[in-house]
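Quick heads-up: it's one chain on its own, the form predicted on its own, in structure tokens.
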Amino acid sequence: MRTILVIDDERPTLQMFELYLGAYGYKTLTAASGEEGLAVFDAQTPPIVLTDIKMPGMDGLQVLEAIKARRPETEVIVITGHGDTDLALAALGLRATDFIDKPIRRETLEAALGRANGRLDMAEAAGSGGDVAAACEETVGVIHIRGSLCGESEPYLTKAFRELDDAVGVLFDFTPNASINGAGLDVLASVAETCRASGRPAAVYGLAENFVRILDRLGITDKAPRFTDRGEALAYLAKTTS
């Protein structure tokens, strides 16, 4: 099991995680403050940390910022308020892999801790950060989207989109534990939008539930929707184009 970095300022959060992630066999670091937490990821450098983000001194969006300029491969999850959007989007622009709200269900970490041991495994199975990959199924394009959609990705994406001209319209398929940063969301609106100027329609399918509010902000969902069942995705592409 892979070791975890927690870093928040309140101690009985540090010691619900210790206790919490112990139980599943996670080797536990802590610390009670941003600088101690960039200090303890110098001294182990853990592939996944847990930050909050408003903690006093250095706060998460730093501690962030600073840990992906020293290991960008780093799994980087902040912890932000309910519903706080306008963070989530301030962490994903700094490159954060994931978010979760507070306050902290159970499910919902597991959910983003199988992500980020998902895009790990991954990427040390490949020994890359991800892929993007173009197929078609009958008329529909598939864009297949694994590990991380980050600014690096755009010529993959635009490779793959330019294979897929043929195709009535796009289905950009997301891995259960794909994630998408600030930059690949930027790469991701512009397709889509490439998508609707030219008359295709795009539809997205498999990102987390908790980025859907994101997509929603940006206005990637007027330009392509999001689908929870890939063959209602496809059934909508093929209803669209006929």
Second form
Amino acid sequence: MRTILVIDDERPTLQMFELYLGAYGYKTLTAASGEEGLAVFDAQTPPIVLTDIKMPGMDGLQVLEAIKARRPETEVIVITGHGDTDLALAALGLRATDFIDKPIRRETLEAALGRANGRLDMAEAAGSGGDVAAACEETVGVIHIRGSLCGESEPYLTKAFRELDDAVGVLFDFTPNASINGAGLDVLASVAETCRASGRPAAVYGLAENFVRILDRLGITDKAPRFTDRGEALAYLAKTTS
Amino acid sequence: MPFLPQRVSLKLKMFGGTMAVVLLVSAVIAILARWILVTSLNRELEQRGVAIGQSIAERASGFILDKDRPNLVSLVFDAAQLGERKVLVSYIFISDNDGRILANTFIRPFPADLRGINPLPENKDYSIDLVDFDRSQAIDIAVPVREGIYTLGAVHVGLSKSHIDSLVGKLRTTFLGFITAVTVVMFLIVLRLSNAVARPLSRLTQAADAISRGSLDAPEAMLGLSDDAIKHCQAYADTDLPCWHFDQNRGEGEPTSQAASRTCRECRFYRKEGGGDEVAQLAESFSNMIWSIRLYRRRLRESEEKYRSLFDSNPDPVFVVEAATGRILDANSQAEAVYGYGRKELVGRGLAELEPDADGGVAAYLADRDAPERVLFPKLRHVRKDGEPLYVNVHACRIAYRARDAVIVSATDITELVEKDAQLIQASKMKTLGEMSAGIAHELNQPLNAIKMGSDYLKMVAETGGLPSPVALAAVTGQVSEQVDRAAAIIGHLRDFGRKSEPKLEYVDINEPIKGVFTIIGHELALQGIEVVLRLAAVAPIKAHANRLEQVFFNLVVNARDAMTGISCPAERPRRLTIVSESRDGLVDVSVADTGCGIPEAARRKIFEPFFTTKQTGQGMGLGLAITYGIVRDYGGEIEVESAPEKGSVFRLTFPVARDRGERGP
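Same protein, different form: I have the form predicted on its own, so give me the form predicted together with the partner chain.
Below: every chain and molecule of the assembly, starting with the one above.
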């Protein structure tokens, strides 16, 4: 199993993380501050980092930035205080892979770790890139998104979008371990806007529960509703166009 | 005069004394006069008798030698009947040496009683003797009849004793009559004199008694003086006008204007020259004095009524408290209304009953003889009759009241003000709680997060059908318990902070509210990179409300935070908040120092004013420091600020140490 570095200024939380992740079989490193975390990261280079945002001294975002600067492929999941959408957005802007709210719910943590592992697995297996692929299912164009939707994905997305010129609706189909970052959100928003402008409905499927708040916040769900069931999403697109 | 009883009136003394002297003098004169007059009268008559006898003896010698008895008889008859002698001379007879009667004037037989009486001694010119004859008395004067060296016989002339007695009696009657007349005249004169002195005096006495009894009406009538002058004296009728004759000591602070300094050219009332003797003058002076007393008493009463009405119409309760006993001597009607007692219930009641929190109230002032004349006790807690508390500002002032040391206590009811104050403080606390909510959420989330993770972990282990290792179980349960305590402590702290303060002050360790602030925003300060240094060395308790003090420190800490994290503050400055508490000689000092941007000189004087804020509109009401100031002053504390731009600010708070902790306990 992979090694996870947890950075949090709360000792009890660190202790619980250690037990918790240990139970999953992860090797857990802990650090009580951003500076300590970076030192541990430099020494051990863990592939997954969990970091609290609000910390005295060096805060989570600085840690995130520093880690991404050293090793961009590191999966960094930030822990935000409850409902800190702004911080979540800021973290996504700094290419955090995911974020989870405090208090940390088991499912959310599992899902986030699952996605992170999935992306790491994928990256190890296939290298990077090629995360975006277009396909047509009946009249609806489907854009499959694997791994991470980020700034670099834009040309792929645009290309895929062009391939679906004659589709009546577009479904953004995220794989379960797919992530999206700040730039990715911008791209998604602009594509959704383009769809709407051209009179074609758009929908989102499969993005983790966490991101819904962000989509809401950025108004993407207004343009492209998110569905948890793929069939419903296809039916929505078909119905709207007919 | 010790032998005269004191209560004998002056009149009697004068009268009796004078009469006694008059009578004594009269008696002496009478005795002297009688002695002199009667003696000389007797002697004169005797001499006359002797002369008659000698003249008869001279002429009788020839007739005796001739034995011519008829001539001898005619001689004695002639001598006896001559002029007035017949009244005076009772008898004349001539006897020879053998005692034979040669001639006599008796027309009846010669009384045997007269034979041999009054014998003439040898060689004496005459002899006088009182003799009784025929049931009457006579003074017998014997004169010898001589011829050459021979004695022929004796002539006896009997002077009528009754005639002499009647002469003497007449003389005595006349004299006594005169003396009596003198005495009566003296009596009348003395009576009049003594009346003239004693009657005005007794009138004065009566008048003085009447004054003593409080009756000052009509002194003229009382003293029997005419009262026409009164009608002409302005000062008499109008008590605002002083009589300038009497009232010499008026006018301290009064304008010496023309009107005030004028003097009646001729006082019609104060007329000493008006006449009469000394007693009458005394009566007039007395009358003037009564008039003057009446004037001043009236003025005094007016003054008393004026101050009484001030006392009664005072909108605040006013008490007069005896300094020695602390008992209420008098209270105004407002005191009845505010405290709910009747005046009769208030009078005699100890003031201490109205202020159960006796520390530092009027009771202490009464006991402290060195206290200043006037003092103000702010925000004292008093209790009404029905047990309701009320808050008063008390002015106490020492006075003399009916010859006793007393203290005037004026209590202004500020209950409403205190309640409004409490509401304002409460509102500001609620606002603070609102401001803290993000921090509170964060603080609460931390333990909840740990608990959640711990329980999830246990659940996960349980789901897999295994058992957690004893070490892990101990760690999780330990943490869960600890974190629940932590969350409960935060919630408890919030509840304490939000609680409305009881009106009564508590004993507070000043370090507690300081620490309390950091349980809630300590983490937030740390997140903002502010280093907090606490050096809490104060040990003495102060009397205050812990949660209001926390509000004070919260305001100061938040202000310090804003000063260090504001936009105008360069980020590279060190961010350090230092709070130092210490106790020293009856005071507890706390300083809250920051390394922020400081307060500009112009703003420093205004920072404690309400609604003054340097923050942007919508960021602050400007009430934080004003409320802070109010709270600190409420606990008898001081707050001052030192600040220099770019060097940070220091807020220094000083509180008096609670003094009576030992005896009353917390």
